[in-house]
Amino acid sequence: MTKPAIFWFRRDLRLTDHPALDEAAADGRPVLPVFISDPALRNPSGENRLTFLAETLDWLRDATEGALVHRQGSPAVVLRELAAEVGTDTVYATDDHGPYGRGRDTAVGESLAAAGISTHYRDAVYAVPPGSVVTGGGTSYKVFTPFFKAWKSHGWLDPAGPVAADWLDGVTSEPFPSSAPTAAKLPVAGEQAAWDRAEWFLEGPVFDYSVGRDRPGVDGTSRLSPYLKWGTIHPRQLLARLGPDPAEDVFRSELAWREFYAEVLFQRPDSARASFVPKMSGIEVDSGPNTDQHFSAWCQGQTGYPIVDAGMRQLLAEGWMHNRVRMIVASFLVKDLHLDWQRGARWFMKHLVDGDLASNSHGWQWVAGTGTDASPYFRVFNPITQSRKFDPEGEYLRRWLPELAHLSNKQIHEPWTDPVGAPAGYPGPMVDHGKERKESLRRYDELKASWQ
């Protein structure tokens, strides 16, 4: 009788275009699908991400005809126990290139090998696995544009079809994670939901993406990031659908940014929580009770700057924020309020349903001027001009700040200019942007002087 194989699902919760799962199911071998709730990953995760994961696991359990097994604990211990239960000595999984995942998988492989169990890591959650694209000198890229060119030249596998697996059922499962309602309205979970959104985007909005992606008041972005986070859709499946249209290439570059940041984190695991450019870590940041009050107002969308407040309220309501607005609110925290970018990054990870360590940390560092391809520190987003440029008619502002909905298209970006004053209950600007911009530049000049 053919021994079964264990397939350990992680960030690859789909049944189509799945090389690692396909190998596990080769030759008609029975497959036991398992998801392990690892405390090291679960405990720091935000409520929105955990709920979306729980709902995705519910979908996967149904898709595997009820065979999916859930266990909690140390992966090495859980997998040894399961291998003994089902009489197998083979475990398959998709390769993990994250800082924690790499160390965990090495330790799991060594632990299982000592028990006579072989572990096979295949494929990746990225179109091009981190470590695959290097410069002519064999070093990693630190600037996006040449990385993007090399990444496209490297290419990726063509997506495959559904995996035909003979699921091994009847194995005892612990209760699945709860999918209790959250304060945020989350997207529908699962592989089919991912493709429903992808098809909608690829058949229309993608062709206006070069403009639509910067307009928070319209539904012009893919909003596929939560599905990419948990692998219910693979980036190469999206890349295979993109053609030569310039707007499609802009979306292609956005997928590449995600992989660039994964590459950076792969090469520099410390950059998840520390400045990629060490000398920038010396920039002066504020601390103390007053800054805590500022941080709290920023978190709750009560800064008095409408575009910032709308973004922060969207985050609380949806567990997601438009990318253009993410840059604006990040710049405001770092360069208007002079707070450490890590505080903002942690708040985002607490609430984002698409929270991805590499993209989040390095997106924040781009704005803070501490990372690769960094926006120069002296570039400070003006929340008023950004609001007027990208939400000229105030559609986004009116959606998330109903108390300002009656204002004109001109005044809604600066409510304090209304002849009768800002609406009751809406705060005035907590800081003077022009003054704080000068202060940020002063701190940067002071830091530069210390390098000489």
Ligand SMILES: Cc1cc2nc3c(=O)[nH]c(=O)nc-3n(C[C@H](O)[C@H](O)[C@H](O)COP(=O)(O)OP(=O)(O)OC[C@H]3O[C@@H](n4cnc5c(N)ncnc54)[C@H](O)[C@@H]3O)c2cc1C
Contents of the next structure:
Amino acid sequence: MTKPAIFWFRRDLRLTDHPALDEAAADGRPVLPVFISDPALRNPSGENRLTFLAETLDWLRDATEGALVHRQGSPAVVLRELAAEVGTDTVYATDDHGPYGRGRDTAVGESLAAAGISTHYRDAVYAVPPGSVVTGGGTSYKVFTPFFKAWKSHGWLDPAGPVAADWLDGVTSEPFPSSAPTAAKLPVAGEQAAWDRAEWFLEGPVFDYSVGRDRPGVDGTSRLSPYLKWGTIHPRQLLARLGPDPAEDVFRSELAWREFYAEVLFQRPDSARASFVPKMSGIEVDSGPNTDQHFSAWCQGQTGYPIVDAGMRQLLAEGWMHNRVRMIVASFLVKDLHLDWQRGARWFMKHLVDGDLASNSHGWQWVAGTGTDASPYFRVFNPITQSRKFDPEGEYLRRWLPELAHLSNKQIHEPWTDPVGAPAGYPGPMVDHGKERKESLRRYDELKASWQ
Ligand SMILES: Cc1cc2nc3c(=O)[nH]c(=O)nc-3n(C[C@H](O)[C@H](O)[C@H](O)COP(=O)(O)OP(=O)(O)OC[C@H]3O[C@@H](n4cnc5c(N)ncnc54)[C@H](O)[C@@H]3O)c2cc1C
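I would like to compare: after the form predicted alone, may I see the structure of the form predicted in complex with this ligand?
Below is the whole assembly, all chains and molecules, this chain first.
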């Protein structure tokens, strides 16, 4: 009888276009699908991400006809036990290029090899595996535009169809994780839900994406990030659907930003927590009791700047925030409140349903001016002009700040200018943006002077 193979699911929770799973299931070999809750990854994840994961696993268990096994603990130990239980000596998984995953996979591979079990890491959660797109000199790109060009000419596999697997059932599972009752209002989990959203986006909004992607008040982006995070949909499946329209190319480039940041993190794992440009870490940040108060007002959406507050309240309510607003709130934390980008990044990781180490740390560093291809430090987002420009009718502000809903399109961006006074229950601006912008530039000049 053919020996089964174990398929270890991680960030590839789907059953179509799945080369690693296809290989595990080759020649009709029975496959035991397993998901391991690893405390090292589980403990730092917030409720929203864990709930979305739990719901995705429920979908995957149904989709594998109940065969999916959930176990908790150290992956090497769990996989050794399972291999002994089902009498196999092969484990397959999709390759993980993140800083933790790489170390874990090497250790698991060595530990299983000592027990006579071979591990096969295949494919990637990216269209182009990190490490593949390098400059002519063999080094990694530090600027997005040439990376994008090289990434496009490198190309990617065409997506494959559904996997035909003979699932090995009847293996004891521990209880599956459950949703947190306090989680935000999250999207529906699972491959069908991902495709429902993708089809809707690719058949219409993508053609207005060049403009729509910057309008937080309209549903103009794909909102596929949670599905991409867990591999419920693979980027090459989306790329294969894009045509030559310039707006589709903008969408293609956004998918490439995700790959660019994965590449940067692959080359510089330290940049997950530390500034990519080390000398930028010397910038003066505020300290003392006021900083906690400031941070808390930012977290709760109580800064008195409507666009910042609307974004932070969207994050609490939905575990997601529009990209334009992510940039504005991040700039406010770093350049108006003079706090560490890392503090904001941790809050994002706690709440984002799409929380992804590479995109988050480097999204923050782009705004803070400490990363690759960064917006220069002296470019400071003005929360009022950004709000006027990207939410001119105040649709986004009214949605998240009902206490401001009655204000005119002119006043809603600066409620303190209303002749009858700021609305009750809404705070006045906690800092003066013009003053803090100058203070931010002063700190940058001081830092630059210290480099000479
Ligand atoms: C401070 C900050 C933190 C961020 N943290 C995260 C994070 O933790 N996880 C995350 O997935 N994205 C993060 N982003 C990037 C971006 O905001 C989200 O990917 C996007 O808002 C998700 O919504 P969407 O799926 O509708 O995006 P769309 O506009 O539809 O884009 C499609 C996909 O392209 C990718 N993408 C788009 N923009 C970016 C970008 N700037 N950087 C990297 N990938 C991008 C995402 O996978 C996204 O799902 C962050 C950006 C900033 C400025």
